[in-house]
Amino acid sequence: MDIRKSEQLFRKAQKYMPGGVNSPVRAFKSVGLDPLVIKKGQGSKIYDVNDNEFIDYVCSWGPLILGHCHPEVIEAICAAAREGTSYGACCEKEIELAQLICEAFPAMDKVRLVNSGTEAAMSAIRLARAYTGRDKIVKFEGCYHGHADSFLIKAGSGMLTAGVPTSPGVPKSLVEQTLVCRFNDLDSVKKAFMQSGPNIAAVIVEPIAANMGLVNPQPGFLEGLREITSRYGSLLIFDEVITGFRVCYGGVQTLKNIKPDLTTLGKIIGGGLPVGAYGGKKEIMNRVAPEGDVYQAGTLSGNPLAMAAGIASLQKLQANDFYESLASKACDLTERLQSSFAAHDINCAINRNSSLFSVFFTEQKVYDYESVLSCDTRKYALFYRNLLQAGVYFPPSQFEVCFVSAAHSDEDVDNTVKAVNKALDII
């Protein structure tokens, strides 16, 4: 595999941004390699500036559901673009998105689009904490939503890649209102609701948590949050950034028939480019200005080239079968790599959730974060590299989720397999 073109690049990128990238992830520090430049996406595959070809299981980190260069995904962002991109004022497109958003989640009366997941969740902890009269906020381990000071305390995506349990900058005060709690265990949770509830404005939780890898909620665990929050008056929000028409057309909250109080999504509804949205409960929702008193703007919200990506792409997913035919792709990928660790007896847990799936090398089952802790980051370095060289393109950090597109065919399950094998055989 020739990288020099990719060296050369970087090399030059570190002069002018930090680290050389613009998202620490992009890095591939826990992989022992210098980052991939990328020059085109197209269908399962993405390309790089040395035309090397790998399937493509990142998928820009969730949102390219229907693949790269979906046709009518670009055809409705080249037509938004020849009109305008961007406004500074209200368009019929972001009107036609919100309006199939609310009709996507039962628990959404209203919502407002933003630009990034990040700006969704911050958005919606003020928004918690102005509604309930509170400060205090519960988070768990290993779950990331975004980079807002609130969230960066035992933080997974990047912050858990880099061994970091939060990040200088954030100030002390606001440390101070986030509890920590564990994944899967109500337990931990009531006791923070014994010691604090009365100052508790909201828990937020990934419902599924897929950014320590995927680990999905044992059973109970999301209604037991659903009737302690309920209990003492603080407001459950899902962060659906990831999940939020991934697992199915209305998110984790449709399929498990939960309510949360807000939810906060991103990728997927803006079809590839920069979005973000937080929704729920019209009397909630009714607090954000103009309507009410709590605050958030942004310049580029509702554009009508996210918009028109969104758009396009929630179309799509609207077929009867789409998740039906995705998650079975998923199924048999993920089963037939159980069986090439198996032969090649090489320990991992491999966790899928409809088109979502984490290999985990590690014999225990992963199912929270300290179990997730338990993985060997060496031993899938080595994979990634040797995975990477058969053209298979994964997550560069054990602790990132892949995805499923449904521009994987047959034939690329087939060569991720040989591919998978192939890497095993050198471990």
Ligand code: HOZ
Given for the second form:
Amino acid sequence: MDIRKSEQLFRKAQKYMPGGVNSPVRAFKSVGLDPLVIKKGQGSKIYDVNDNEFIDYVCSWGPLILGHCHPEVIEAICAAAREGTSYGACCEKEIELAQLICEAFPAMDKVRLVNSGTEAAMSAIRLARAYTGRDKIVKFEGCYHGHADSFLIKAGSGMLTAGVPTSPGVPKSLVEQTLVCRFNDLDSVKKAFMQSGPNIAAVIVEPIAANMGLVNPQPGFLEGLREITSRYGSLLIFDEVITGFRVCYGGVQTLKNIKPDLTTLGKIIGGGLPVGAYGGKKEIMNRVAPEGDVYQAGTLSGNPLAMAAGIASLQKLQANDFYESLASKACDLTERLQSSFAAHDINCAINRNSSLFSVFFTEQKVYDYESVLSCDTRKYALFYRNLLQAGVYFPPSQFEVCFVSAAHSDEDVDNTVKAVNKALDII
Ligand code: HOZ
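Return the structure block for the form predicted together with the ligand; the form predicted on its own was the one displayed.
Next comes the full complex, and the chain you just saw is listed first.
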């Protein structure tokens, strides 16, 4: 595989951008390569600047559930662009997207559109703090809610001791306000509430964890969170930035019939353009300015281009059997990958939920952050490099998830299985 042009461009990128990238995982550091520089995407494929073709399972980290350059999404963006890219004023399309979202999520009476998942999560906890008059939040080890200060915190030496920031620059006073519990461990949540219940504004959780690889919630975990938060008068926030409109039209909360107080969204609702959203019960959302006193604003929020891409995408997702057929494709793929690993006598745990999956290089079952950490990341890196050579683009980190899109064909699945076999042959 010729990657000379990518290498040249990456050298130039490093001169002008920290690490040569605009988001760290793209630097390919954990798989020991320099990043590919991508020239275009089409359907299920991406192409780098050297015209190498790859079957893409990153899909822009989730937004591209219809694949790259879906004709109706592109047409909607072009038509919107001809009318102006941003007005910094109300437009009809933002109302249309807000309506689609609220109709899809029974727990969302009202929604505020923003520009990224980070912005949505950051705004949601400000609102939760204002609404409850409390300062502390609970998050889970291995869950990711964007890069606002309050979320860049991991558990300290023992659960319920003070957390530790995962980045310099996070004020100590904020670290004290974030309690870190174990995903899929209700006891750790009960302990946090026994210790600090009356001060906890909200519990925020990815209802299917998709930022430590894919980790499914165990039966009763999400229901337990709903029960505990209600008992203590804290808010439950579902971060469905990845799962909303991914696992079904209406997110995990619809599948599980659980009503969180607030929900954050992003990715798919922007059809590949930058969008985020937070929403929930009327009485909480009415605290957001200008109706209420909780300030939050954005120049590009609700811009017509992103709205058009989001609306066009959501309309396609309403087709009969859309989610069933996507999930069955991903199921076929992961079952065949499981057989390939078994045939090569290589231990792995494959977690899947609808069209999301992860291949973990471990002999353990993966159900929380600790089991995620049992993975052999060096083996993943080797597998990754072999797979890339064989024409398949997986996430360049063991701790991210693979996304299957509607554009992936049966032939893509066959070719992926062949490529995986080839990659495993030389591990
Ligand atoms: N937040 C993404 C990983 N979960 C990475 C985004 C990107 O690099 O584009």
